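Listed next as structure tokens is one chain, alone, in the form predicted alone.
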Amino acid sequence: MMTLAHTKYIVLAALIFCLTPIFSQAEGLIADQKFKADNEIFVTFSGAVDRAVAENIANYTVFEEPDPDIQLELESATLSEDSTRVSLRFKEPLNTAMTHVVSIRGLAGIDKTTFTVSKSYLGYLFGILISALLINNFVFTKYLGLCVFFGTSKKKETAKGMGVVFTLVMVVSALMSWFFYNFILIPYDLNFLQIVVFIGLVSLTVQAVDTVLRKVNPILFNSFGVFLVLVIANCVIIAVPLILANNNYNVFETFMLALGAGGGFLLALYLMSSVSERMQLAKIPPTFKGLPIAFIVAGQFAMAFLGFSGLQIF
């Protein structure tokens, strides 16, 4: 005898059986989707589609996943000659770091076809690394940490050692800051203590590195002098925890940001030390010797790094 529960299961199975072809058709209709430029989305279909439907911007609904109420304005929808690819151009630049939801009405006889467009997460992480390393180098584009930069960039060995130590301190302190920020400051509503806590964590990390370096490599430790202690108040090493807090980065994004910032500082030190060693043999006017010529060279490096502005790999 068939019970009410059996009837429910049969009806549910019938609905799934009837709707499966529709869902499969909608899912299989979109072969690929990606951001083409800062204001363009490129969609590839699995087959030819109706040109009148694909090029009618009224059939599209696009919004960022966190803000479904704010629809993005389309400027044009251009279908390729073989009717398998459509280029969606928007009036305003897109925030390609966010996932976008695209809906198309009437495509291939389907009431609404919905899919998401987002960057590769590995590409996004690599973008954070490259941005901190080159595009937004903290020394040459933000002019942070100049005290330690000019003080330890006179010799290559000192510059490389300081860069490696700085990167190590940066990564460790940033990860500790992320942990404290997400599991202590936010849950207990202590955000106003950000700077105090971050400076304390950096001081703890620098003290540990100071103790280890004093035992392992006394020569390198003596070459740093007072600049290793100045890392505690370095603007770069404080800026990274503040950036991760403002952008709500997760632990992987925090690691890439810290690694890129430390690597960018190492790159800046090495470039400056290479030029400084050559300047010792150059004929420089007496009034420009020392810090003045160092500032001029740093300014030239800063102008060179402006060439990375707008670089977008993914």
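In this text, rigid core is short for the largest set of C-alphas that superpose within 1.5 Å between two forms. Numbering follows the first chain given and starts at 1. These numbers come from a predicted model, not from an experiment. What changes on going to the form predicted together with the partner chain:
- Hinge assignment between these two forms, with options E75, S276, K119, P285: the rigid parts meet at K119.
- Rigid-body analysis on C-alpha atoms gives a rotation of 28° for the smaller part relative to the larger between these two forms.
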Second form
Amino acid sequence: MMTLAHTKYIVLAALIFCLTPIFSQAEGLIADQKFKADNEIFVTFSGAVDRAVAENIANYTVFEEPDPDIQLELESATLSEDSTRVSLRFKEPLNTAMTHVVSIRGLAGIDKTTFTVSKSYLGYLFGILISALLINNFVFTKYLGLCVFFGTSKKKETAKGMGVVFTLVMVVSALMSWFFYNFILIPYDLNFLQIVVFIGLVSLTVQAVDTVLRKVNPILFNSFGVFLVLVIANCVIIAVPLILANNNYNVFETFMLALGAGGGFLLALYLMSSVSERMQLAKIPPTFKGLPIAFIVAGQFAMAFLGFSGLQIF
Amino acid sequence: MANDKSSMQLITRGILSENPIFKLALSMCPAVGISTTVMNGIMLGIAVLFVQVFSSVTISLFKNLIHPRIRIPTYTLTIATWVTVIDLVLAAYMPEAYAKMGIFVKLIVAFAIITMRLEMFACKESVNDSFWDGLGMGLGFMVGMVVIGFVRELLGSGMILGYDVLGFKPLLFFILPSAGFFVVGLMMAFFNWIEVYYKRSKGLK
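Right, the form predicted alone is done, so what does the form predicted together with the partner chain look like?
Below is the whole assembly, all chains and molecules, this chain first.
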């Protein structure tokens, strides 16, 4: 099993190699740049700079990378004692999940110095995962996949099976959709075929997983096979490809989003099924039996999940 | 297989006795997600009505050519085609309303109600009946969306279709996203209660 162990390290090394260019982006004059408080960007210069230039907020333009038209308003720019570090304070809190582009005019005689500020890439990827899992949970905050959600959340066992199968299909089909979107739909200008292509890919994935699982692991197929049909009727599975196409996600972001969406669905199903099992013993008014009470419980979960909004780990 | 219902009966069945939202409990996602205003309900209702009617008619036209083993993929692709049509039309002619509905127009493709009608009705019945059945189901969905939107918009912001009716805002809670679950749940309970009450008044158990 030596070869297998080595493969793991090679893959890991390749992954790190792919990610390194993103970490080393400091340019000549700028030594370091980072977000500090949620309304502050902290820039370190490689040498002392002109105080008059660096402290004049009219010299700075800052915007989020996707929309250059919306310039963020600065409140103050404070230079440190040794004139090498400047702290930019903004009037409104920044959305630190976004890459910010900062340009300074007239610094060290150069007409315009431009650099980007972003959080570490792994942190950003992890942010996407957490966001899809908790903050924008597909069931409780985006209201997707409800038919299957209410159908399969009666027992814990079913919930777990459905969640795992769903996550698996989700990741595979999202990666395939990403590939098709970037290498076929965009180059040939077939963007309007999005819906047809994505739903076709999802059906194909489900069929493929069905066939492979049946041959490779019949025992697993017997316990999970029934959920595969349900996966296709779930709108989350088509929502994820549409979201990644809308946001132009790269392959790592796509993977994280799909994992978060699947995990979030699993989490929602498990929570709901735990409550459902307890509810079978409770005395519920006859008019509320069945779906109505399930909706009320889901509403309470949705309110609880509102508490995650604004959560930031990195 | 002949269908013994008239076109009128097919429509009322879709709206009342087999209402997609309240009775069949299918396509719940938009009913919870974007039912904050009556206008949203009408817009998405029109989109669903369009997709449902045209998919039903298409499948009914070609029902003898579709091999039973590939019928589900055929349904999916038919629906996807019509969803693409309505998606592009709405994006071009009603960009504001389209932006409000967001991803839900594209998600019509995964609505269980449409596939279900194709499987249960359109693949067996004549083109004419399929048209009326599709119309009834689409209208039923629209009515459901509008009713939920009516309750949420009136109670949440005191307005109907953007016009200020009450002059004050009774309960902001109803505009909040999570209230969708409560409104749908309470309305389902309400309809159940009417049914129970009605049966009891007739002397039935």
